[in-house]
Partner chain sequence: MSWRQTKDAPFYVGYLNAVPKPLLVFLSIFAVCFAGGMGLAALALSSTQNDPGSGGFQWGNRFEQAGLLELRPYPVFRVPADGTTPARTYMLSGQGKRGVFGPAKANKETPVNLRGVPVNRGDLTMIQVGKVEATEDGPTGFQPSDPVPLGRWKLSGEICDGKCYAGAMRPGRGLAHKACADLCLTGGIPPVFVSTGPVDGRTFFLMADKNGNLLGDEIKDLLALYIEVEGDVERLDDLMVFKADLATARILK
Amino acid sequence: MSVQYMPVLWNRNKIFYDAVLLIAVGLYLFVFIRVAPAFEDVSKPIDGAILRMRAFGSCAFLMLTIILCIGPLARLDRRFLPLLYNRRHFGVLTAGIAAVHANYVLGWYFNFSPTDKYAALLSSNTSYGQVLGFPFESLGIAALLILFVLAATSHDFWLSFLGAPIWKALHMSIYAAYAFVVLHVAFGALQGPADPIFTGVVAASVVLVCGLHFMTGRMEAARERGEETAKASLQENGWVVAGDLDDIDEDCAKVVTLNEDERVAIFKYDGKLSAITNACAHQNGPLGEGKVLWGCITCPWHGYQYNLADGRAPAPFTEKISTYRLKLIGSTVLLDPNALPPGTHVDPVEIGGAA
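Since we only have the sequence so far, can you give its structure as a single chain, in the form predicted on its own?
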């Protein structure tokens, strides 16, 4: 392996996030196991082992539901972004809670089995052709295996080692895990006593997850249509597509050729974009190959410097170069090919802040 393993880099936000998460999980389990039995039907007492089994199982299901809601919520409202940044810890803990649930299931149903409890779990019911008697345990096992794989590969090491496309495709299987869990609960409910509260919670959770994804899907489709309209309008007015934002490395430039004698250097720096002519006012040195320092570009030939926002050399020097207007539509950078008079200030485009 060529990718170095790095430990988790803890910071105050991650510690606070994990502390709140652990407290919430602990509080849920305490209420379910210690408080809720006081309100149960005394004519139908629930065994303590079954209660713990349900507590951890329902907790894992609700945690998985919340995980799937965090993504669309962060798209709808940026205030949910902190939850998104630390979602991997949430997933790892969910896999752990689900494993505890599975352990209680094995202990309750197969601890005294004459055969190996894992073999007994897989062989005790093979009626896959029936609905009412469907071995719903297999669906839970499938979900648990997926959660284990996702938890094991949630570290940045695997993101770097596998590459973003493969890693992301792998972690999209969380939706398959959720579907397995929902079916696991549904088929299990068909074979047990009716519980309208739990059935309602499961149904509401599924509706919530589907509803949020539907809303964000419509919002992103509308935004993409708006971006395409904006790009088309700008292009009709003579603007040119300079490329994708990701094509420009930080503190570097993308050089766009407008014609044989005119090239424009578009710089990405400090979360902003600015465009200037690629030719230095001194001896036409290639500014796009220069180094950005404190908002200024330094010509690689003779060290002449220019402020990227206005194309002016820092005082006491008086050289000036042309600047250009930019627009950022989505991730597409658009350039007004009409050069502004040398030294004209143009507000840099804020990446992620302006269209």
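Between two forms, the rigid core is defined as the largest C-alpha subset superposing within 1.5 Å. Numbering follows the first chain given and starts at 1. Note that this is a predicted model, so its numbers are computed, not measured. First, how it differs from the form predicted together with the partner chain.
In this overlay on the rigid core, G290 has a C-alpha that sits 2 Å or more away from its partner position between these two forms. In the core-superposed comparison between these two forms, C280 has its Cα shifted by at least 2 Å.
Put the two forms on the same core and the Cα of S58 is off by less than 2 Å between these two forms.
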Second form
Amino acid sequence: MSVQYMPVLWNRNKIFYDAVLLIAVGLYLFVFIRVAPAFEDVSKPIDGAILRMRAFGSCAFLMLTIILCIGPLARLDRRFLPLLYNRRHFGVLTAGIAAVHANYVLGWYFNFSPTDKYAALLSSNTSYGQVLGFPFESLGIAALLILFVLAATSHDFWLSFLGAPIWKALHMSIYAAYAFVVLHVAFGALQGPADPIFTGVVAASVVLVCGLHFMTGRMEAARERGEETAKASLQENGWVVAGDLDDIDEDCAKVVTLNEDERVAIFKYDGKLSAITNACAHQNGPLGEGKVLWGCITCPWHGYQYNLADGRAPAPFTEKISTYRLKLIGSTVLLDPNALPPGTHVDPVEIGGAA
Amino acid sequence: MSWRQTKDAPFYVGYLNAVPKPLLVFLSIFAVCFAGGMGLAALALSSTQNDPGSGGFQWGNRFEQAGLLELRPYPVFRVPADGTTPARTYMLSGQGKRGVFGPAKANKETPVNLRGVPVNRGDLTMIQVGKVEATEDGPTGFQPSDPVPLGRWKLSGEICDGKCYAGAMRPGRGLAHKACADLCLTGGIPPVFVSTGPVDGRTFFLMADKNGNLLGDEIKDLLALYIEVEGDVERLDDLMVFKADLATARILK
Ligand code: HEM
Ligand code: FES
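Please give the other form, namely the form predicted together with the partner chain, since only the form predicted on its own has been shown so far.
Below is the whole assembly, all chains and molecules, this chain first.
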């Protein structure tokens, strides 16, 4: 294993994160299976295996909902950013909980029969042509397979092995998994006897996940519109007006959008300016939303760091990102929109020393 | 919500222990809401589940009687009247998702002693057969009664697998249970029609096809749905048999 995928070591925050995660999941399962049945109003309780399969299934569904909300929440309010950190553990745990759900289903509904349980799962209901009675289990299987693949490839080893674009594309299939799960319950549990609370929870989840993504989408679009002016004002042999010096806080950056998928982060520190690509080499995290710590640009997502002048991660790490040339005229910052190869050294612009 | 990072915004670095104070407060509140929210959601979802009814295995009330096995068209066990108790007909199932066609065919029309565990919901009783033995001291000269026709009926309700619905699984009905019921029927467990309206005071019917024969795959797409179907109803002692004409079946919901 090279230093490149050296895991960020355990520390208090990660332990705290995982502890909260385990407590919340443990509490959910405990209340669902042990506490709540005492408040039920039934002639005889439902079977334990069914209770547990419902507990684990709905738990995985809620966890998946929260995972999908963390991304847009962190964009809307930076204080949610720390939740992004260990989302890997969150995801792996979700896949595990969903697998327990599936295992209860197999061990109960598809067991005790002369037919092999896996064969029974795939063959016992084949009413694919109808909405009512549709074999909704198959949608759960699809979701579970995706969750497994994502959990198995969640480690940074796979990120560096597959490369960020493929890895990212692969992990976007989490949305497909969510869609499958929503359909799984829509064709399954929700078609049963009316259960307004579960219906409400599923509806709220869909509204929340879609709503938050819609809001962040609008926000990004507005940001891009603001940048149209920068694009339109190509001046001085293709230099772009990136804004005013005072727009940038010390040790922070301003992000300039050159086009759809090219953004540049201009950092101000120690009376100097440097520009690098906004996309972190780790998972394309928004570097411009990070800060300069100990002389390095620090990514807000997982804390990868880069030297300001050349976009190289400090030794022993080896990541490199693109740099850009800057010019300062008066208090106006100009940016050369042509990216330099990753790791190219560019002398920072001295703020006092400009003409 | 600025796209510009600012100096005052707290900045968290995951691999450091130090977390800016305002963030710490924010994250602690979030952690409490998250865990508490999960607990409340569990309470709300779990405590309001639909009543699965009172069906169940009657482990404490084991069944052992002498009588005759018949295929009508699924295996049933006919027990003669005894003093004040009238003659009875029980539906049968094997262990797990298995029927009892084997023993029923092997011991056709000879008196047997049948041991098992009743699974019961209201007036729906199915015996999970443990042991069938030919018996000498059985009911000699017992002639089970012929079915009494009760005419043609249009019933609405659900086709369930008789064993799970009787209480082997709670709830043993509904769409979540469709695949399981399908597997039960494939294994030879008799299908039962659970009607929303009674015929002669009874709402559970052993199902047969319109000619009184075994049902096949044509039942699968109708299973576990709320349907309406016509057919002839007849009575075998205390058991109702519904000879459903599946060509008239209509999915209501
Ligand atoms: C092999 C994969 C899966 C199978 C065979 C499966 C099967 C089932 C079955 C049979 C039910 C009905 C349970 C009942 O109400 O009695 C169910 C319900 C449910 N499943 Fe799955 N499932 C699978 C995967 C998943 C996954 C991956 C998730 C979520 C991440 C999930 C979430 C749920 C939820 C939320 C319910 C409703 C629980 C309730 O009734 O309250 N399932 N599933
Ligand atoms: S995206 Fe993970 S550290 Fe930047």
